[in-house]
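Just one chain is shown here, as structure tokens, and it is the form predicted on its own.
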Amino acid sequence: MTPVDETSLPERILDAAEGVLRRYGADKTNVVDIAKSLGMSHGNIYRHFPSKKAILNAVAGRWLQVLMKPLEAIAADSDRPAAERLKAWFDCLRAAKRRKLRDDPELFLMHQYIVENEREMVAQHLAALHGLVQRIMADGIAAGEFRPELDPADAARAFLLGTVAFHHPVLVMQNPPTTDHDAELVFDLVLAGLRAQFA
């Protein structure tokens, strides 16, 4: 057995489970071959993640991570119009989940599987996704560019249900065809309700 790095081992068991992941995929996949490919015993694996749902959620939680940071890199540019952020923020988005269907899409069906099934960790990433929106609306209010009555939480709600069929994971994976023309489309309607009328 290889020798053991305790404070590396727990990336590096994510890393070795993505690898599993897209040879076998989430099913078949199991604790005893992501030890294999690590050279090491299950237990060793057990030290960290207590089961195997455990690491499918540590490596969904990974993922959400590095999709948030351009995100939130965006939505926290107050420079630049909030009309021209919330299209790129929603451009981002959108682009990440084609990206990771396209060219990742054992690891995608894990993410389908996580939002039908962890609804905890669900519910702490649309209120994270949420809250970024509703800074853009924010600033937009502010700045004039969007109606004054307008309430930024619930601008920003509306927002993502609007777009909805153009990021979430089940609704990406079901309508791979939906167009950047259908994202412009659908963009241009919400983005239309929420100018002030002389912005």
Second form
Protein chains: 2
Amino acid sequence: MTPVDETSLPERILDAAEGVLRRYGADKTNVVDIAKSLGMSHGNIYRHFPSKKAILNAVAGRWLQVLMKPLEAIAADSDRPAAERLKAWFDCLRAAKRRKLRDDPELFLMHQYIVENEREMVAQHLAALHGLVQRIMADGIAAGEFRPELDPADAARAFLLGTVAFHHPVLVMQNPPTTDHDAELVFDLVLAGLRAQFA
Amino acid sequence: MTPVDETSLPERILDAAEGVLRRYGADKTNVVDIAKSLGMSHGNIYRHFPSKKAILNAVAGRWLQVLMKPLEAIAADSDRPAAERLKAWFDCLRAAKRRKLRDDPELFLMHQYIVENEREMVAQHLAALHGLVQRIMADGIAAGEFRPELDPADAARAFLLGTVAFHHPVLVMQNPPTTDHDAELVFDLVLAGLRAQFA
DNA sequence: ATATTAACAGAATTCATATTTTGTCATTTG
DNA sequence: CAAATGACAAAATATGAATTCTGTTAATAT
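Previous: the form predicted on its own; requested now: the form predicted in complex with the DNA:
Okay, now the whole complex, with that chain kicking things off.
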């Protein structure tokens, strides 16, 4: 039995790649440098990843996974009111994107590249986000918080499309940036649209 | 008195520029070709425009003006219900962008370039759009169609931000494109949020 | 006088070539 | 025999000389 407390080589390759990406940016990153920072020959990298692109995608995918965790937690917390969860979910997503842009601009740029060029990966990620929002919507409708005639899938899609200004990387990077006030404005309007109208 | 039924030279330069842009794309367009297509030397162009960039911006600006006309008409038509006008306005804007992308991809690309690089111009255009939507909002609130506590300026900004997926050039160009169904989903949700709740 | 041109300098772009990088694989190492 | 290497061909990218383009201006035409 192999001791597994050491992180696996694929993982360490991704760590190394992330480091190189952060330092030099996506353009100047090459497989030889990644290998060098691990003290191995670059040929060996290809025993674990089929291509440089695959490495970069895996780095991005890992970030998306990290991003998802707190969003999943919020979506799963069925005890809180749906409106509250939806707000928390939205704030969490928005904050994560903004933080990434501020702290890891090079990696954020890669994120943008992927959104523009790796449709399959983006589609998967969007489907995952959609699933989470749909769950909140379904809970809200079931609890009578949201309008009963809403379809949870449609409502989730409308929500994600309506708030795209605050999480699509191109728009998050845009200057001048959207403000917290803008986010509230849009969220409140959409939330009002979801809410049940009491007689 | 000069006969003015002839279009002015600046106008004809812009027409020529538009033609060259459409044929060769923004990259391959140069001032010499624009002048050649008018049968004059390129030096003469600089008596009417200070730079190539100014010509390109003017071409884009002219398209934005054309785009604005029907939107202004809809916003000004205060007899129709606000909800109806807002829908018409949204459909008109969305249709115009999609038509441009389909019919004049080269010019649409320039539009995108401008949104990314000519902040002042974009800010002005957005302010104009905002003014129109604000007018519809104010009418709707005054007529009791929309919630009375809404601020027309905030509501207009929220509307534009919430529907950005359907008119921001980067997102309009995106693959896979948003569908009519998507547009309806978002519009209906936002409209529900604007509407007065009857007791 | 005013509109236009043609010649020009400096900036930007292209293009051919040199260099680097990717991805493979036969060989080596532990 | 599993893990890693290093030498290699093909693809991608950087470099710098040659060309094209922009923007100016003195000269020309109307």
